[in-house]
Each structure stands twice: as C-alpha cells, then as structure tokens.
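So this first bit is one chain, no partners, the form predicted on its own, shown in structure tokens.
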Amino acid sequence: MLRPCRSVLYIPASKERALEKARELPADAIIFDLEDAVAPEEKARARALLADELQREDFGGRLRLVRVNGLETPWGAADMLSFAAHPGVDAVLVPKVNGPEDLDAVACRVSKPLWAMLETARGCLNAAAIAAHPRLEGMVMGTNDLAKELGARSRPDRLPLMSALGLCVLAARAEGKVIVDGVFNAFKDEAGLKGECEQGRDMGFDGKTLIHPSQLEVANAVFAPSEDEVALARRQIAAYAEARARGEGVAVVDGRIVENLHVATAKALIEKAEVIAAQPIAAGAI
C-alpha cells in the first residue's frame, strides 16, 4: 500500500521559520511551493533556499513534493533543473496541467516522479489521459483556480465544481494514482473545513490539501478510518470466512449482506489503518 495522503500541507519555499517547522508537523506529506506561494522577485531566492534546506534537513517520512513554476514562466526551466533530481525531493508537482503533453515536457526534464495539478477546465476534461501518464503518481485538485476559471460561486455544497471533482476521481481510481481535495481557504472554520473533508472522503479522495498548520488535526482524523469502522471491516471479514466454512457464499452482518467484494474493501481499511498507525507522524490515525 501506498503511503498515506490524508494530509497535503502547502509551505511557501520562500519562508524560512515555515520550512523550519515544516519538519516537526504531522502532516503525511508536505508541497512546497515555489509558485503561487512566492512573489516574483523572491523566486530566485526561494528555489535555492529549498534546494539547500531539502539537501540538509531530514523531513522523516513525509513525502515531499516540490511545486514548480511552469515551464511558460521565467522560472519553470530553472525550478526543474534544480529538483530534477533532488535528493531530497519524492516527487515534481507540475502546476496547470491541460493534457498528457506537459507532463511530456517536464518529464524529458525531470528523472524524479510526477505530480499534476488539475485546475483548468481543460486539464479536468482531460484528466484520464494526464493519469495514464507512465511518469505520474498523483494527482492534486486545485480548486481556487478551477473555480475562477469556471466563474463558479462559492457555495458550501460545491456543488458547482462536482463535475470536475468527479471527472478527475475516476480518472485517478482507473489508473490506480494518488488524488488529494483542493484547499479549504477558511483556516479557522475547522466545522467548514470537517464538512469539506469528509464530502472529498465519501468521494474517494484520498486526502486534503491545506494552507495552514491547525487543520492537519481535522484532515489526519477524517481520511483515517475510525475505530468503529475498523471494527465493522474485522466482524466483516470474520463473518464471510464463517460462512464461507459452511459453503455459503454470503454473510450478514448487522443486516447487511457481506459478499467478496465488500471483504476486500474491509481488508483495504485495516491495512490503511495500521500503515498510519505505524508512521512516526500519525497523528489523528487509528
């Protein structure tokens, strides 16, 4: 099983007290951000002081994922000569991908896996071909940009942008690829950012991204499975391997039928429970 994504944490690649931090936060993976993070004129400055901090400190088991400039920017090109092979870099997240041909152009680039940011009507569109890209990882929903170009409303439901969210869901579960929400900007609405969560969870996210520190807690806690449904996930594989012992090829549990399929979805749970159980980091996990 993959490592765990419930919690996506962006920090600016120009802040040196935030990259600082960054080590001592229980997040399960952080991006650091030379793109919408960083002014202009500090773009420089930030791309080698990410160069040197990743080369130096150790981030433990966070996957560390570098935001790039696009290759469109004065910036792109030199971002990615920096981190193209990074020590201490897991993966390259590739901002406004619209289709399968800017990955082709960052990967010739980089030997480092990939990342996409999907936030353009044209890359959700696309979002099957860009997860079928054979250098891809993850996919990363970048739904402040999306909204904007859709001229979308801000609404609790979201459901302006469910279409999109949807579209890129399908594509990352056909191709097997990690895909994490878009941001919730209201930091301190943590019943907002709770609600958000877990609409991205029953979706089949696999995870949050967040812009600030005080909701790693909610977003580690909502994308772990809880203590109730792990149980649910161990009476259920219990109850199918009686009944499969009495050559019967259902259970029923709690009134519900349990058949192979559901099995595998209860084994899938307690293997992500324990994997975050075991991370030096797991906080909020089972």
Second form
Amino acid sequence: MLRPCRSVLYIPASKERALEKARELPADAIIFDLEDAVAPEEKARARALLADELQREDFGGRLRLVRVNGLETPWGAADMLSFAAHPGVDAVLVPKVNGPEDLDAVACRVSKPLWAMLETARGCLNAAAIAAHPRLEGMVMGTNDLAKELGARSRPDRLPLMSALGLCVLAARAEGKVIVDGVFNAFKDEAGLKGECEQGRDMGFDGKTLIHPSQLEVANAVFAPSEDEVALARRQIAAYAEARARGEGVAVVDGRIVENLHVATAKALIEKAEVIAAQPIAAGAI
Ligand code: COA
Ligand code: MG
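Structure of the form predicted together with coenzyme A, please, following the form predicted on its own?
To see the whole picture, the full complex is given below, headed by that same chain.
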C-alpha cells in the first residue's frame, strides 16, 4: 500500500516561517506551492528559497510535492527546470491539467513522478485519460478554481461540484491512482471542515488538501480507520474464517452478511490502520 495521504498541506513557498514550521507538523504530505499562493513579484524568490530549503531540510518521510506554475505562464518552465530532478522532491504537481497532453509536455522536462490538479471543466471531463497517464501517481481536486469556472455557488453539501468530484474519484480508482479532495476555505470553522472531510472520505477520497495547520488534526482523524472500524473488521475476518471452516461461503456479523469481498475490504482497512500507526510522524493526531 502507498503511504497515507490523509492530510495534504499547502505551504506557500514564499513564506519562510511556514516552510520552517512544516518539519514539525503532522501532515502526511506537503504541497510546496509556487503557483496561486505566491504573488507574481515573489515567484523567483520563492523558487530559489524552496530549492534551497528542500536541499537542506529533511521533512521526515512526508510526501513532498512541488506545485509548479503552468507552462503557459512566464514562470512554469523555470519552475520545472529547478525541480525536474531535485533530490528533495517526491513528485511535481501540475496545475490546471486539461488532458493527458498537458502531462506529456511536463513529462519530457521533469524526471519525477507527476501529480495533476483537476480544477477545470475540461480536466474533469478528461479525468479518465489523465488518470491513465503512465507518469501520473496522484490527483488533487482544485475545487476553488473549478467552482469559479463553473459559476457554481459554495454550499455546505457541495452539490454543485458533486458530478465533477464523483467523476474524478471514478477515474482515479479505475487506474489505481491516489486522489485527494479540495480545500475547505473557512479554516477557523472546525465543524464545517469535519463535515466536508467526512463527505470526501465517504466518496472514496484518500484525504483532503488543507491550507492551515489547524486543519491537520481533523483530516488525520477522519481519514484514518477508527478503533470501532478496526474492531469490526477483525470480527468480520474471524467470522468469515469460521464460516469457511464449516464449508459455508457467507458469514453474518451484526445482522449483515460478510462475503469474501467484505473480507478484502476489512483486510485493507486493517493494513491502512497499521501503516498509519507505524508512521514516523504523528500517528493519529497532533
Ligand atoms: N503551512 C505551514 N504553516 C502555516 C500555514 C501553512 N499553510 N499557514 C499558517 N502557518 C503557520 C504560520 O506561519 C504561523 O506560525 P507561527 O505562529 O509559528 O509563526 C501559524 O501557522 C499560525 O498562522 P496564522 O496566523 O493563524 O495564519 P496566517 O494569518 O499567518 O495565515 C493563511 C493564514 C490562510 C493566509 C495561511 O494559512 C496560508 O497562506 N495558507 C496557505 C494558502 C495556500 O497555500 N493557498 C493555495 C492553495 S488553496
Ligand atoms: Mg488552482
């Protein structure tokens, strides 16, 4: 199993203090951002600062993604050159991917694995082809850009975005790629964040992108299997083994059937819980 991506924190590459803080924060992954979180006049300084920081610092096993500017901007080519083979970077995150050809254009400049932002209408419609790109490892929903392009209103139930979110989860799962949900903008609203994390988790997302350290604890907890879920999974595995020993193919636990597919889900859940518990950085919470 890949490492968990419950909490994926954006850090503007221009903010020294935030970069420094990153080393002690319990994020499963960090997106060092050169794109939307960095003002045009800061782009060059942020690029140099980040290259230096990633060279010098150990981020303790956290997945390190660098979000570059697009090739259509004045900064994209230089960003890609700086991080194409940087030893402190695990993958390059490409913004506003509209189709697999956008990844081809980056793939020939960058030797790292690629991740794609899905944040345009065209990109979401082409999600299956993007997910199938051989260099792609993961996808990140860019819900702010997507809502802007759709003319969609922000609603707690995210109904206006649901078809796009669902399509992208389908695409990621069809190709066995990681997929992380978009950000929750109101970073002081913990209950709102929890609700949106639970919604994303229930849809099948691996985790949530975050904008502030205060959001880490909620995402880490929501996207980790709970103790009750692990206990149920163990009971399902045991009950199924007993049923098989009796020559039967179906067990019943808490009034629900358990078949081999449920056992596979139960085993995957336990494995995920074990991987999280074994992480060097902050297992469950802060
Ligand atoms: N990553 C790491 N550390 C962060 C952080 C982040 N994304 N956001 C804030 N911090 C740090 C601050 O440096 C500060 O550290 P300190 O108190 O030890 O000096 C601490 O957390 C508290 O920050 P706070 O004062 O509450 O926030 P702020 O007003 O400085 O910043 C935001 C608020 C939203 C502007 C800031 O969180 C941010 O820039 N987030 C990322 C935005 C982004 O990347 N957007 C692009 C993708 S949508
Ligand atoms: Mg965006």
